[in-house]
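Just the one chain here, the form predicted alone, laid out as structure tokens.
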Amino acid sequence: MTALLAQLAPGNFRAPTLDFHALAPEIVLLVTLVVLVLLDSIKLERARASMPAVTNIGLLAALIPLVTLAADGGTRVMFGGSYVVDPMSLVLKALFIVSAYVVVLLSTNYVAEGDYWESEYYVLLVSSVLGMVVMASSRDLIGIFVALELLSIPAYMLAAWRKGDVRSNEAGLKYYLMGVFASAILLYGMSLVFGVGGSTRLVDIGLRLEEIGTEGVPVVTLALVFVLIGFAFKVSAVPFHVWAPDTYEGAPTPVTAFLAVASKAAGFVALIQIVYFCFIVRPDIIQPIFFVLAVLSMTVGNLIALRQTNVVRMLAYSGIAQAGFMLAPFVVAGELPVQSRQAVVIYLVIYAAMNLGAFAVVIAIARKTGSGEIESFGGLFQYMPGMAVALTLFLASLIGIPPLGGWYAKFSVFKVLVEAQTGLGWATAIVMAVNTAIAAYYYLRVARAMWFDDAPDGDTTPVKVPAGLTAAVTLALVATLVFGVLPGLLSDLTSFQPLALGG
């Protein structure tokens, strides 16, 4: 492990200190932010109609350098190894940017029709995405923390965007207070890690932890535990999940989709950076921690979701359970670093597609029902058959039914857990199988209401769905189907070289 980590030292890469091509996605997003702020400042209320279009143009423009960087191949290292642009980071940056693009499609009519402050909404959204993109390349404790705060602080304000709604205010306040508390724990843990490692670079810290030895010192365990607790909050893992249900239910639904997909994915990316480039040399510490987090998140999330009558709240607890599934590969990270890392990224990409699609359909249906209760979905197939079919497919994918993308996400995790030689890997796989069956019940309960129940008020008048919402549902559905029917495509995209994992 020492030799592999040593290969990541800056001296082994021949790259310029500052590479503007590698930084192009971040630069484009920063320029987009400046344009949005100037547009709002100069045109004032007249800028409202153009803000979504400008935002999406900026997001699409940020994808262009990602494509050119992927075509060039290779790894670009900057700032002494603290910032790395490699195939792994490119895939994750594309995930964040595309997810934000879909969220803007969900937000356009929702924000415009709700009489909310519109211009600042998109500024905060792009600011959060910029933090996520920076996170994907950060290999330094300082860079990771700054990126985490850059993506989190705008999210606190977005959660409380409906200023006249008590539930939205409550959502933002809970998210902010718990977020600040988690950041304090995380920062304290990072300070201990710095004290032990003598550096802020993850690879240097990993090498130092390897030198200390398997036994180590108590402060090493304390440092790793505090850091992992801080990130466990960001991904809403049990028992650090209490903020998620109330925040998801009270926040504007497009913001909920953003928090449930992009923000959660950013938390997992931070975990990937910390674990695979630093803590992987101490499986004796991280393996039991991730086992407990994964098992608790899967089980508690699914059991509480069984009792929910509100679809958004059900999806919130479902997201907690899904976080448990994504934490499962970390249990065997020390034994199968390449395969477990790939399993996490595959699950993140597919989860983003199917969960964004589910929220898009919920927003479309709420335009008619004005409610998120499961009973309000009754008779949906009679007056919105397209949306009923789409939501059924998204829910089936979340269960893991072939040939939808969700089956491959769960298969990838099962495969890496079973291939591991550790007992905890097999135990995690068994718990995951049981929880997959539990999740099928509450997902199918929503499908049953749409297909077999009558509309609660007897009104089956069709409702017009805005073009943006229709486009969002279509994009998510196509991605969900493609990833399930052609799993090799996603597998090839996430087949990173072992060196990129530091192990």
Given for the second form:
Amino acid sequence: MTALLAQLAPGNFRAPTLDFHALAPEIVLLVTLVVLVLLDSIKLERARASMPAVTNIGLLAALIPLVTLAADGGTRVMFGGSYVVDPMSLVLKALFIVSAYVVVLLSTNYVAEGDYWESEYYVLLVSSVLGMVVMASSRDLIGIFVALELLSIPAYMLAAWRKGDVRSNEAGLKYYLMGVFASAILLYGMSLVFGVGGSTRLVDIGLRLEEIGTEGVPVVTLALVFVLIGFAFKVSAVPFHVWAPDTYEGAPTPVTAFLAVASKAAGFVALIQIVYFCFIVRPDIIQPIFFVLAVLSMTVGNLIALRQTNVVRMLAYSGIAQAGFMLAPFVVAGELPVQSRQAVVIYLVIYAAMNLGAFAVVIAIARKTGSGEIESFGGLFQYMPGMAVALTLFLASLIGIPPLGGWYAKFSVFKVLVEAQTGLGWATAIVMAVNTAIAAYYYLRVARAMWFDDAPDGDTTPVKVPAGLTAAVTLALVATLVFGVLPGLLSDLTSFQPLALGG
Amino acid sequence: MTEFLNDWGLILITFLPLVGALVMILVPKESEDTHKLLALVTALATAVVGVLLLLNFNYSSAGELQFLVDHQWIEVINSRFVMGLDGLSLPLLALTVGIMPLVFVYSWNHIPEPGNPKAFFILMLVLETGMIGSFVAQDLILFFVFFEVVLLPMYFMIGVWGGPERKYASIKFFLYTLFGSALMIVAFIGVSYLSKTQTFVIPELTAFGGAGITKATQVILFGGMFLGFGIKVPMFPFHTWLPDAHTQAPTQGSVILAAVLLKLGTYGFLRIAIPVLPLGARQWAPVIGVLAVIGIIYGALACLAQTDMKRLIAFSSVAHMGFTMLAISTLTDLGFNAAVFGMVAHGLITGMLFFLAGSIKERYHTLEIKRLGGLLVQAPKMGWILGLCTMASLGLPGLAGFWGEFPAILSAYAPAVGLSVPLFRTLMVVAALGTVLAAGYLLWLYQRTAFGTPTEEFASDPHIHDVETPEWIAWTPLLILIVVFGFVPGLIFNVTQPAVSLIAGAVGG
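Provide the structure of the form predicted in complex with its partner chain, given the form predicted alone shown above.
Now the complete complex, all chains and molecules, led by this one.
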């Protein structure tokens, strides 16, 4: 604090040096955002058709600096350690941007044909992505909070985008209220963390927590618990999940895909930052919390998913269960920090590919069936075999059947849990194995409808799938297969050097 | 030639069916004959590679892995792309590549409802890749991948082309197997992590033989593998998926399931669970033996109570696999030899029985035993074939089934050192009683279906005819092998002996 005040004294202020190369992805996204707004306000209605294309070009352009930064290697630290561009953050940024690219492909026809506001849709989407990209590099409580709000607030609006539909309004409102509530809890926790740690930088807090040891335990525990609960809302972990199914079902399906994949991943990234750079010094507090969250999420999510009749709701609950699998490596964060973090990142990347793929097919099929009821998928294999096979593969991947990507995601989690050789780790692994089998039942119910049943209304004329959707499905399918057959690629990308707390 | 086979033989034989399936995806669904031809040609080409491997196999060192392929795969977790063929894998590989073309020939005019040979054959080819891969993979993770590849095609074969209860049967099959394999992979990771070099390569782990892993840990890890493999076998009390799956599956599915898929489980015990965790295996052996014998008796009693021919054959599988598991549980090389022979014999005989059941169903539109009868009058050739197969199945000397059962029972007389002799001798006596029951239910089945005069409803049914050409082509090789292996069991024993004696030696038998 005194250091901050000293800087404010006249003559003491030094402008921080900016590394424009490191910030280039964020800058490109910001420029895209501005271009979109300008285009809309200057050309008005005539701009509508070109919005998706401009958005996609912007997103692709943002990938270029990521590649050059990756080629450059190394870690770039800015703003006194508050903003760090390291290999892990590059992988995560790429994940967010590519996911957003696929979501734009999914949205193009949906938004245009539904006669919704288009320009604003893409503006909000890009600003949300910007928030996620910032999140991947933030190593500071304030940075994390700002990024969280930047990515959440546009998402609240997007969830309510189908203005005419009361369910969509409900989705947006629920998401908003729950999100704000979570933010409040998070902020309160952060204020406690600041009070104990004496700094907003994660690294400093971590060092300070280590220093004070077991002193002041109640307040430290309270602080950690509040912060974790705030993020548990974001990643829809049980028991903080109740908003997810209603929001997912009511929101426009492409937005649901965005929330289920990118937004959830952003929540996990925040958890990774906070846990691995700061709270890791207190495994005695965080590991039991994560054990409870993970086991509850996978079990409850799976059991409720068994009863769903709507495929989007089913995917929502399955997403809760999958969040449980992703929370599992945190249970052994203290024993194997490097490997467990890698397991989470691998899971995030593969989950994004297979889940986006599943949503893409659901959107394509819904153009024909007009609903997400599982029954309405009957006979799909007869008249749209390509889409039926694609969805089957995505679902099989979500179950974790090799050689599709999902198996490696699950495998790497199992591996780290077993290798930690702790009681909690083993327990989590066994609960997870049982849950894998339970999950197969409801994923296969969808496959069963497509393959075994006849079309419910006897209408078997195939529907034309727009090129964008086909591209999205193909992209996701290729990624799912490649990650499954050659998981080495992914492990190389995510095998980050062990980061000291000072990194 | 030999050099090419050394480097590429196993890769070729594993992925050739997959290549065929990819080609078939590109051909439109309407040209059904092209699909039949493509599938058959692919399966035959695979079988030809199999024959070449058989011819170039060095039988004097059948205990070693040959045609070894070893490539980098997933470096981070020390998992390598290792494939190899030894005397344990060879009979099962030959069984797989041999039986698949026969299934395709049989399918020539037996496409089950609701048709769509394209999808049906593609699934069967994917299945073939999974099965072959499982038998040649020499890395735990690679094995696991192939082991799981088998699941989905079988699920869809039962679910789409199966009988009236197909939905229930297919999901039951899937969930049981998946549950087992999820715990199995956890055990695999545990074994690998606790081994000195943290490898997944099976020969390395076998050489390592669980050294340094405490007995208690081995027992737990073996338990995980036991669930994975035991469900697949299937062992009592995990067998309940099998009668449903067999009864509902289309004929082709039943044949593949009986002939090859069940062997993945027993093979897994011999290849992985026992040599990698010898201490755990010794602790589990009595449990496996007891469950195996319960399976023999329970399966036989259940057979006596069945009214459906296909369901009866399915329960007889539970009993027969019980003999194989009893042989394995003795941890002796006689037992292991008997087990491998039992696997091959059961594959040939029960596969054949399911073929027959499918053909009878096609003619009579029912498999209810009390409505059948007089098969020898209406279709004498088929009746005689059924006779031969039931005799083989009940273990008549001179036919293949005998060499699966008799040495299995014999091996229980002298189990590996350290195992309870009184227990295994008791098991031996009970298992021997099981063969009497087997003779009972099989002869009774034959008597009710083949003897006597045809029942009234089918007496003048013009639909009922004798064996057709595709059926002859598909069945003749199986029948010949059943007889040949019955007279010259050494054909298999000589190949398996060097390989399994190494395992038995390592586990202390």
